[in-house]
Every structure is written in C-alpha cells, then in structure tokens.
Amino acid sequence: MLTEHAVLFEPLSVKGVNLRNRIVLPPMVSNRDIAEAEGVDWYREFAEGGVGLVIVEATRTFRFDTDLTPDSLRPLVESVHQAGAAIAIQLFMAPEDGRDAPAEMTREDVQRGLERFARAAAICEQAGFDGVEPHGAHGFLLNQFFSPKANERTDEFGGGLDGRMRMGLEVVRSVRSAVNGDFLVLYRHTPVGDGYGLEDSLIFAQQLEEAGVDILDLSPSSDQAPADRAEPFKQVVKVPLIAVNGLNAHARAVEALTAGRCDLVAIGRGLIADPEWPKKTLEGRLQDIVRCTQCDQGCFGNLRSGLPVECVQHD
C-alpha cells in the first residue's frame, strides 16, 4: 500500500459493526435478483474485492414477506460476511397503485408505507444484515416529501419544513422501533434538491440523527471538489458521513477523507469496472486497476435496457 492511500484503509466501528476500511459499494440497481445465485455472486465479488461496506441496491419494501424473507436473503448476507465486508440494504418506497406523488397518497397509503419499512427492516435484521438504508434521495418518492415543489400536501406531512421532514423522520422512527439498538440505520439524502438547499438539509440531518440514524449517506457531491456537499454536515451531526461522486480517482477519495469532509467514500462505476479496486490499491497495484471510462454502456446502458449491469471492459 502506498503511504498516501493509508487513510482509505483505516478501520471504522459504528455501534459495534466493524468496517475494515473506508470504501463503500453504494446501492446501484444491477437488474439481478438479490435472492438468487446471480445476485449473490454479484455482491460477493465486491466483498472479495475488498470493500468495507456493501450497500445492496434499492429494494421495494413491498417485496419483503413475499419473495424476500430471512431465509431467501441469508445466502446473500453470509456470502458478503464471509468475504470480510459488512452489509446493509437500501429500502425503497414505491408508489401505491399509480399514486406516485406525496399529495396523491391517502393517509392509509402513508401508514402502510411506514409499516412496510418497519417490516422490511425486521426481516433484514433476521436475515443477518448489519443495517438498512431508507432511500430518501434523487427525487424519488420519499425525497419528494422533503421537496417544497414536489410535496403539495396540506396536512402534517406537507407545508413548511417541519411537515416536509416528517415522512423521512417517521420512516426512520418506524425502522428503529422494529430492530435492536445495535442494528444500523443509514439514510440516503440529496443535500441540494428540487426547491431546497443545504440550509434545509442541515436541519433535516440533525433531526435524522435524533430520530436514530447511525450513518448519513449524502448523494451526490458536486463536481467542484470531492465530498464538498458532505462537508457542511460535519458541523451539525456526529454520525459518520458517506460521500459519492468521482471518488474512484484515488486523489479525490484521499482528499475527501484527509480534509475531513466525510468518513466513508462510495465508489460506484469504478467498482463495476474493477471490483478489486480496493484490493489492488491496498497491494499497491494501481497499474492493474481497470479504470472506468465513463462510457455508460454496460452500466447505465444495460440498466435502461433491463439487462444485467456490467462493464463492457470485461471479457
């Protein structure tokens, strides 16, 4: 390992969950069934490649207790643990029968959504996951509740900032109430979004921490500096922060950590291009790393086509 990369391999313990390094596989939809061999093999490869934390792709909460059970998910969890990584799974709030905006959801829809998050979290804990991550980012339904433009509700789940924060906070509280205290609750949030900026997000982050969030996953940073949009959160919360965006470039990942802008670096397409990015970096074999060319063919191209995500550089 080159000395300048040592910060990437400092361990981190969060509520007794030990991460062997600061490198995270972020949640990326792979068009694979996570309860089948192809999905298990996909995530095992990243764990064997050396990441510290695997976050499994966005998974709709209504799937739990149907095709996703503790027994069906356990092979995935065990394969990642056996390879030395911790594992969480991102929980996705799906629209209800075409009602795909906050104002279109009935109170029954809202309550059912909260119950599904709680049940999904309980099942994941039984399966052996180290944590779950509600997906409150990127303009999807849960993030829309936080947006003053997307959220047109007039009840306690809309209106001012307190109302716009309520759904995310209730999701966290529901999840926390369904699991043991040492089970990790992550939360993914976009710091600057549709109609809101950092000021609102910083207040939300403080409330999320109070509600029981253990790791805050901030996505994305801007292109100006690595983890730049995560950095302000260091001033208002004590929980570890994950940053993402262009961190497959070693210098950017190291800068993000050494400058104290974040605690963990998530690498997306860079790990799809080479799942052994961490291992090769640790061994000082940077010249052997298959570099992402940002062609977006095998990753985003396949994603849009419904094909299994891969890198076109692979044989």
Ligand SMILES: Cc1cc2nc3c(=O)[nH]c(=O)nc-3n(C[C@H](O)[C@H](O)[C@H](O)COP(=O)(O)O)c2cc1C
Second form
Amino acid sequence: MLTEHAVLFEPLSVKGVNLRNRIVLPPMVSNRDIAEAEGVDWYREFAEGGVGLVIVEATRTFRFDTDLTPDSLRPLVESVHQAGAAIAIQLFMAPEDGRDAPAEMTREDVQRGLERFARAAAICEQAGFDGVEPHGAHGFLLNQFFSPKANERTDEFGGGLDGRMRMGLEVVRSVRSAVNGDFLVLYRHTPVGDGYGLEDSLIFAQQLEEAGVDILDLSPSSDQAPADRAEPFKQVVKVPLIAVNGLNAHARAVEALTAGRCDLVAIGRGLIADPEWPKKTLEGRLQDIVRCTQCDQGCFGNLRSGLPVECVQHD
Ligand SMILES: Cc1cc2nc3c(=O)[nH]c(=O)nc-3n(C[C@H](O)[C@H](O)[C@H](O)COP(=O)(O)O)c2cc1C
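May I ask for the structure of the form predicted together with the ligand now, the form predicted on its own having been displayed?
Below, the chain from earlier opens the complete complex, with every other chain and molecule after it.
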C-alpha cells in the first residue's frame, strides 16, 4: 500500500461494530432482489472487494410486512459478514396510494409510517444486520418533511424548523425503540436542499444525534472541494460522518479524511465500476482499478430503465 493511502485503511469501531477501514458502499438501488441469490451475489462482491461497510440499497419499509423477513434476509447478511464487511440497510418511506407529499398524509399515514420503520428495523436486527439507515435525503418523502417548500402541513409535523425536523426525529426514535442499544442507527440527510440551507441542517444534525443516530451520512456532501458540505457538521456533532460524491478519486478521498472533513468515505459509482477498488488500493495496484468515467449509463441509466444496475466498462 502507498503510505498516502493508509488513512483509508484505519479501522473504526462504532458502538462495538468494527469497520476494517473507512471505505463505505453507499446505498444504491441495484434492481436486484436482495432476498434472492442475485442480490446476495451483488453485495458479496463489494464485501469481497474490501469495503468496511456495505449499506444495502433503499428498501421500502412496507416490504417488511410481506416478503422481507429475518430468514429471507439472512443469506445477504451472512455472505457480507463472511467477506469481512459490516452491513447496514437503507430504509425508504415510500408514498402510499399516491399520497406523495407530506401534506397529503393523514395522521394515520404518519403513524403507520413510523410503525413501519420500527418493524423493519426490528426485522433487520433479527436478520443480523449491524444497522439501518432511514433515507432522509435527496428530496424523497422523508426529506420533504424537512423542506419548507415541500412541507405544507399545518400540524406539528410542519411549519417552523421544529415541525419540519419532527418526522425525521420521530423516525429515529421509533427505530431506536425497536432495537437494542448497540444496533447502529444511521441517517442519510441532504445538507442543503429544497428551500433550506446548512444552518437548519446543523441544528437537525444535533437533534438527530440526541435522538440516537450513531452515524450521519451526508449526501451529497461535496461541492467544490471534497466533502466540504460535511465539514461544518464536524463542529456540531460527535458521531462519525460519512461523506459521498466523487470520492472515487484517491486524492479526494484521502484529502477528505486527512483534513478531518469526515470519518468515512462512501464511493458509489466507483465501486460499481470496480468492487475491488479497496483491495487493489491496499495492494498498491492502482493501475488495475477499473475507473468510473461518470458516464452514468449502466448505473443511473439502468436504474431509470428498471434494468439491473451495472457498469458499461465491464461490457
Ligand atoms: C444506480 C444508483 C442508485 C442509487 N440509489 C440510491 C439509493 O437507493 N439511496 C440513496 O440514498 N442514494 C442512492 N444513490 C446515490 C448514491 O448513494 C451516491 O450518493 C451517489 O452515487 C454519489 O456518489 P458517487 O459520486 O460516489 O457515485 C444511487 C446512485 C446510483 C448511481
């Protein structure tokens, strides 16, 4: 390994969950069934490639009412653990019956949404996952609760910042109440979003930490400089931060960690291009890494067309 890359391979222990290095597979919908061999094989490859933490793709919480059970998820969890990585899963609050904005949800919808997070988290814990990550980012329903533009509710789940933070915080509390203390609760949040800026997000981050979040995943967290959107959070919370976006370039990932902007670097498309990015880096074989060119065809392109996500570099 090149000495300049050593910072990527420092282990990190979070509440007794040992991460062998600082490299994270961020959640990415793969259009494969995670309860079937195709999904298990997909995620095993990233673990074998050497990441420290696999975060399984956005998974609709209502699926835990039906086909996602401890038994159906165990093969996925066990294969990632066997390959030496920790494993969490992103939980996604999908709109129901077309009610796709906060103000369209009834009180019962909100309550059911919270209960589903709790149930999903409990099932994930039984399946052996190390943690769960509510998906509060990227303008989707849970993130909309935080947005003064998208959240038109007039009850205590809307209005000022306290109201806009409530759903995210209740989700975390609901999850926390359903799992053991050492089970990791991550949270993915977009630092600057629809109608809100960093100031609001910094307050939210502190409250998320108080509510029981163990790792804050900030997406997107880079702007001009690597991970610069993540850096201000370092000043206000103690929990480890994940930065993501364009950290596939070694120099950027190393700089983000060395400068202390974040504690973990997530590499999305770069790992789809080459799941062995960590292993090859560790072995000093940089020239063998298949590089993501950000063409976005096989990954985002296939995601949109409902095809299995892959990388066109492998054709
Ligand atoms: C195919 C694909 C699927 C994605 N699915 C999710 C998802 O399920 N949840 C999520 O929060 N972000 C999702 N993302 C965003 C990634 O987690 C990541 O934040 C983004 O790709 C930027 O990182 P990168 O520059 O290293 O690729 C997806 C990205 C891609 C390419």
